[in-house]
Amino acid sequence: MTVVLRCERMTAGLNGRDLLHDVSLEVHKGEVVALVGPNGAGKSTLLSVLAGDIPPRAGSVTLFDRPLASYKPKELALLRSVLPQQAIIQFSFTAREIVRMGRSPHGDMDDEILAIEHAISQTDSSHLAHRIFPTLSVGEQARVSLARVLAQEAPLLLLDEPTAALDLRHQQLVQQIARDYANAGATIVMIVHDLNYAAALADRIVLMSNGSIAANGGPSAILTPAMVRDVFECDVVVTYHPEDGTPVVLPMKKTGSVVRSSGD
């Protein structure tokens, strides 16, 4: 399998504080990898390091067998596209103009319009194209921002919680987009908080805890009651989807009385 991204013994952080410790990871061509873990586990920091936004303090990070730090910004923009957790844009750009920004690394190209319109259509955003971006709902902004990433046409997609603001139908749409892109040879690394969504989506799950990788493998190997309890500090029941056998994680019901405030 072709290795697209590789971290070896990588340590990194911000403001002099290490947030990732001794992380080693390989991501392969055509693979969908879900980063999961509790709040503060280091998922977004790892994605930023993989994007080239945060340099490692120790160890190495390579993209297509070349040191990530050796790429010029335009070179990097042609190889990887990044969806941040939240896009804060206050200017009066239309949704189509936001998507068009994804084409900037390519310069003037004959197929620019086709790529933009295809990305808008893929994310069910055609009816939003002429709307001013700040006037869109959070979920609509998320779809338009994803369309910008897709219009960039990079072989590596790094997505930070792309489904957090989406309804069920559009979560399924993102799942299908990710699978279609992976089947076409793209590589996708995605932060996911919903363990069941990660199980349905990913070829491989990377479970993070306290800035390190606690486990790395297929959904059935990672999402076990013992593993979830150790990392998330809560008890769960794991069953399996009746159609495809992927694990389904359910919280254990707590017994006991409910404490009500005096105002209830």
Given for the second form:
Amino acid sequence: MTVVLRCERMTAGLNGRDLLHDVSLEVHKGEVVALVGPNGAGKSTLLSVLAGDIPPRAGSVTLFDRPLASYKPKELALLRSVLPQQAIIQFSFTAREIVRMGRSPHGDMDDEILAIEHAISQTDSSHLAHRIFPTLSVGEQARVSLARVLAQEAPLLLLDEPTAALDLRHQQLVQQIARDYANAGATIVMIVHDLNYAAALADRIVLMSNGSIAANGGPSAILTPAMVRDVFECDVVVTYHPEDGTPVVLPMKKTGSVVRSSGD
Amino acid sequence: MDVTATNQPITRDETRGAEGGPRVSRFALCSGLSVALLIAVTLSIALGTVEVGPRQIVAIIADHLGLSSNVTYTQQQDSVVWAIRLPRVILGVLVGAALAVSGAALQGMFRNPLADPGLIGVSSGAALGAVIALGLSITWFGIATTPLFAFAGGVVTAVIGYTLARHNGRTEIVTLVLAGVALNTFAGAGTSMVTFVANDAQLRAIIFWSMGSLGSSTWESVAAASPFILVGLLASTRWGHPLNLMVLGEREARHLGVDTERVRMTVILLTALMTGATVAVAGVIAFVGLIIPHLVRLAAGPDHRTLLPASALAGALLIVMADLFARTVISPLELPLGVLTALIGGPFLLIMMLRARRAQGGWG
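Having seen the form predicted alone, please provide the structure of the form predicted in complex with the partner chain.
Now the full complex is given, and it begins with the chain already shown.
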């Protein structure tokens, strides 16, 4: 299996403070990987390192077997696209103009319109295309931003909570898009907060805790009551989806559902 | 001023059209502005205490360029057009274009429609430089002393601000703007101090210059300012695309392949160069960099590939028209150009501020 991304004993942080310690991770072609973990576990930092925004302080990160730092911005833009958590835009570009910006690494105009329209319709944004981006709701902006990332047509997609502001139908739409892209050979790493969504979506879950990877494997192997309690400090019951048997995590109702950590 | 952008999305009433309304195409806007500018330039050369017809203007210019013409004109018309009005209008075009393009580029880079060369301290740094030369009667470089000092002041402030804002290999916009506030204060105090010790003659020179005027334009000042301004304007033709992407955010632009640090550095240095050059030859002319890009965005939308060239034309048009007005309305006296633009610009900024606040539901 082709390794797309590889971190080896990587340590990284911001402003001299290490937020990730000794992270080793491989992501293969065609995989959908969900990064989950409590707030402050280092998910966004890891995504930033994988995107090339933050250089690792120690260890290595390679993309298609080449050190990430050795790529020029232009080369990188053809290999990976990144969806930020929220787009803040102060100028009145239309949604379509924003999506078209995703095509800029390609330079060629031949299939530009096609790629843009495809990305817009995939994300159910056709009716938003002519509207001014800053006037859209947060959820609509998230879909248009996702369309921009899809229009970039990079083999690796790094998505920071693409579904945070989306309703149920559009969450499922994103799940379908991720699956379709992975089946077509793309690789997707995304931060997800909803454990059930991660279980339904991902081939593999990377569970992060305190700047390290606590567990890494298939949803059924990772989402056990013991593991969730260890990392999220929260008592849960795990049941299984009646249709396909993926794990479903529910908060426990009987005993105090939040277990306070010592010293609190 | 909100420079980093709040986390709130702007909830603007989109039925009001304005920025969401039908947009004028780049070609239509730029051709319209070019024609208007040509008319304004012709009027500006033709009108005044000595009037010159358009055919005579062409003839005078042609004769000076060594092309003979058989249109007759007086010696007085010749010297008024060639020695006074032509350098003045050329400088007006260059200054207006430089200020408007600098404003448009900085607004795109800072992702904020209220940015201006004055914001990062460039204008006041250039002002301090010029006032030092005038107030201490420094004449090291002859007639070019004040322009050179102004120019150096502008570039030095830009470099200080930029160096301070560099951190972890990135440029922090908040630091850059806060440094701009500090540099503005410092340069303002320096200017006051020099003004305080200046004698009467020096004082008059300082005041005249600080109000901004094209009144002292000569071919020498055209020659002094044009290389810097033309280099900046030429470079700005390549900024449209990267600035569009930088509106998404610095990281996002980098994810799309833009070398954001290089764009930042060239935009800051070249706008400082252009602003310094304009302050050097025409003094402080406020608000052109703020008003013009805003109006162009209203007409043609926010795309920088249209915004930058259209702002250059519209800025030139505004300065040429304002200068024509300033020197003819109470002729033979001249209204200071900088005072005129500030009179228009002040209320304009207040209206923009109120609109922005209403659109965002307060500054939060």
